[in-house]
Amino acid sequence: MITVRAPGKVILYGEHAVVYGEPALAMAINKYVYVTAKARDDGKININARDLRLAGISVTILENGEVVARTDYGAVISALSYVKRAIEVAMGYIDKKVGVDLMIQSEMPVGAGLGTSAAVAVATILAYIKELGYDIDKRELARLAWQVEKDVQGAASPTDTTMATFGGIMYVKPEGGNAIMEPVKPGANIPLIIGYTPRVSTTKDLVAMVRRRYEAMRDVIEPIIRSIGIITRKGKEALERGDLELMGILMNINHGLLDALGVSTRQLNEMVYAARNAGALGSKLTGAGGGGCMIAISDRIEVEKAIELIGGSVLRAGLDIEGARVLNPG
């Protein structure tokens, strides 16, 4: 039996602008998805995902691919699509089909913009391959997990699967339709408080909305996009120097620009401003927006309480530097 963990991630700066060729800065966080795999002597794949911050779920995938699911709300959550495809990709990689029992647990809410689906894909692939006695290097693991996300979503950035695989902080530079990831060494620890509210819009819809505004009002929207790019570059420099105060100021400006693009929500804004009023150095939404998560640079309990008072759920997080890891290598 093998247990693997893979981290989630936040975007410190640059979401949405990265679609238009500007850089982004992503940070793996020490909140994890855990996948435990135990090989079976038949062809069945049993998935028990009773701790994904949503409905309790028990799923059986039969040898013919049929999915049998039991959930608290009578529906299979989307995360299981990533699990099923990850198993198929892992089977293809080792060219062997063996049944397996999978137990999946998450310290993060699903669908909140924290890269949970990527962490699920990475951890599932690695757990399955290691349980059957095979090895895989991290570059190949990231590539396979990215393929899972593309297969399930239709299109996907490699950022989330890279972060879940390698950990650390990455400066993401779009070039020629690809994303070049450069590791960044922080000059200080970055204490984060994450506030969460349910999503009301999908990433796909939000990206499409920004695109429509960009095409309709390019003279207005393009300067916003370019300003976010400048903030990201300055944020990277501040991070490398360990200047948390400047990082916070830049986060505040970045959030204002994202709100101007129309991707924030009332409750996200309320959490962002509550965090600042309670003493955070800076705060912003993280990810596509439309609900989901915000981040604040702070380790103060007052910031947590302020976010909770307006209805947000709270996580504390720091930097993960290991990425995907086998916890019980035997």
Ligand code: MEV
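Since we've got the form predicted on its own here, give me the form predicted together with the ligand too.
Here you get just the chain by itself.
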């Protein structure tokens, strides 16, 4: 039996633009998805994932080797599609199809924009491969998990899967089918407050909506995306210098541009402004938007209270530096 954990993340700058080849700057957080895998000898895959609201779902491997996910209601639940695809990809990697019991738990709100789907993909692939006695290096693990996100969502950047695999603070730039990754050393401790509300749209839908606007009004949307890319490069330099004030200003501009792309919500905007009014140096939505998470540069309790007053929940999280890790080796 193998247990693996993989961290969630917040994107400091660059979400959505990163899908169009611009860089993103992201930070892994010390909140984790845990996957425990135990091989079975009957070719079945049982998934117990109470935190994903998927308890008691079983997945059957058909004779032709295709993995088909069925719930009690015959519907395929969205979060399960990441688990299902991750198992298929892991099976492809070791070129073996063996049944397994999987237990999946999350310390983070699922589907809130903290990268839980990427953490699920990374941890499931690593747990499956390790449980069957194989090894995988982290670059390959990140590549396979990115493939899972692309297959399930239709389009995805390597940001979330890179963070869930490697941890730390990373400047990620997609280059063709590859991800250029540069670990970033912050010049100062970055005090971050994370606020979240329930999501009203999925990452897949939001990425598709931005794509439709891009296709329909490329002359309007393209400059917004390029501006976000410039903000991310400047944000990285500010982070390296420990210039929190400039980081805050850049976050505010980044949020305005994400709102212009149409991925913010009234409640996210209210949380973002409440945080600024309570003294945060800067604030923005983080992740895909459509509800979900925002971040603020601040360590002030007043900022947390202001977010809660708007109806948001506050998550206290620090930096993860390890990325995906097997918890019980050997």
